[in-house]
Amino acid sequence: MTMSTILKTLTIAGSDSSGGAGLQADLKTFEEYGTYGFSALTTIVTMDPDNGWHHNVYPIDAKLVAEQLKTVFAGGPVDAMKTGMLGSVPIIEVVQKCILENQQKNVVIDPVMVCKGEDEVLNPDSADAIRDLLLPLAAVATPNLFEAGVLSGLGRLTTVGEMKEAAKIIHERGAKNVVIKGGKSLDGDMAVDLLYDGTEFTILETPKIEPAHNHGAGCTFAAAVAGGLANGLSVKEAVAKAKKFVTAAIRSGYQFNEYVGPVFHAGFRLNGE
């Protein structure tokens, strides 16, 4: 393989020390998917387990998350590109303005808000410059059903219903198509995805497995559909090898700690599936 051959994609995103999740999810995922990923760091997340697994959330100076995209940058646009926690107005600002200089194509967004087993926005005003900033930028949006409720303006989300009304919402703000991350937060037997390209609903379920060690499977599948971008597949096509990708992580899956079980990246190619 040749240098000109290399598919090359990029996270920005926080670190996740635990490595479930975050840019070390990315990571492994863009690995996974035959792909060199360059990474920038957003932001450093702690978990306390002396405290009831209480993550603290510690940005990165917005110049310097600007100085690590130049780097990246020097060898021209990377193949596809997602972003993950962002930390902070001016750093949401710094992406912005990255992804419109070099002109950047196949741009996952997911809209990082909240930090896994917490339920409130991190940032309200980042939640804010998201949806402003970029969602027009995105060919792909990839909100949990938390993150469609806030960036639609409908609050709670819990049937298929509602995500249909918040994907025409996000999908009207910008994003070219918008992925409503149900998994295993709606009733039923079933974890169910929506995926919606402005025109057709495309409804995306699995079974529901148990014990469900899902840490970091909302990062890992905004990666695979990166990583299936890079790879030529149509948006379709890469949000349905996600589903397959990140379903087979959780299968793998193991009980890091009485708190949290992460996916297991290499689920899917270890599985033959």
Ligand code: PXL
The other form holds:
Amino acid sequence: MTMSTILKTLTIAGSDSSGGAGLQADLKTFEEYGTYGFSALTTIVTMDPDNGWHHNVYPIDAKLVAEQLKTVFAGGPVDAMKTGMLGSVPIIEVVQKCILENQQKNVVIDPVMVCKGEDEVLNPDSADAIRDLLLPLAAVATPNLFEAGVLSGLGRLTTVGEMKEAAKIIHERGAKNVVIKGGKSLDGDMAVDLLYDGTEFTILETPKIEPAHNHGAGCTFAAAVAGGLANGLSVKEAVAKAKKFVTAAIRSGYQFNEYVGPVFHAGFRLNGE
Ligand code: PXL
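For comparison with the form predicted alone, would you give the structure of this protein in the form predicted in complex with the named molecule?
Every chain and every other molecule in the complex is listed next, the one we just looked at coming first.
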């Protein structure tokens, strides 16, 4: 294999020391997609077993994020990238500038606002900055149900009809394609995700998995979309494959402790669909 045939992927995200979500999920997923993963760290998240697994979030200096990105882009643009937890408005501004300056294509914006189980927006200013600065650069935006409610301004979404309304608004805000990761959050037996490309809605449904070891499922899904785009898939193909990939990862997940059950990112390769 010559150097030029290697596909490059990048994540700009936070560290989840528990290994299921964040930058760890992204790099593991990029590897599964046969791509060479780069990373720029934005925040460090710790979870405290002595305090009900409470998440502490420590953003790093935006200047350090800019330096990491300078390193990454010293080899030119990557084949696809994704963003995850960004942690502060100055970091979001650095990411916006980097994407524009490098004319980076195949940008997946995963607008992480909360960790699973915590329902306060981590930082409302960051949510506005993601909406205003990053959605317009997104080939694909991948909000979960909660984030789609915030980005669209519609608040809590409870039906597929409301998901469609939110997807339209997020598309109008500049994301070329929108996938709302309903996942297991809608009532009923199915895990429902919705793709909107500005013209057509595609519903992706699979039966809910019990027990659901799904910590990191959202990050893994978005990283899988980036991995698919890097491999030359269309958005529709990349999203459909990502849904299969993450479903297998949830099915192969495990109970780490009493608080958390992460997905296993190698599930698709090791155990199949
Ligand atoms: O799943 C959202 C998420 C994203 N990024 C990091 C996280 C989490 C949740 O724990 O820790 C770094």
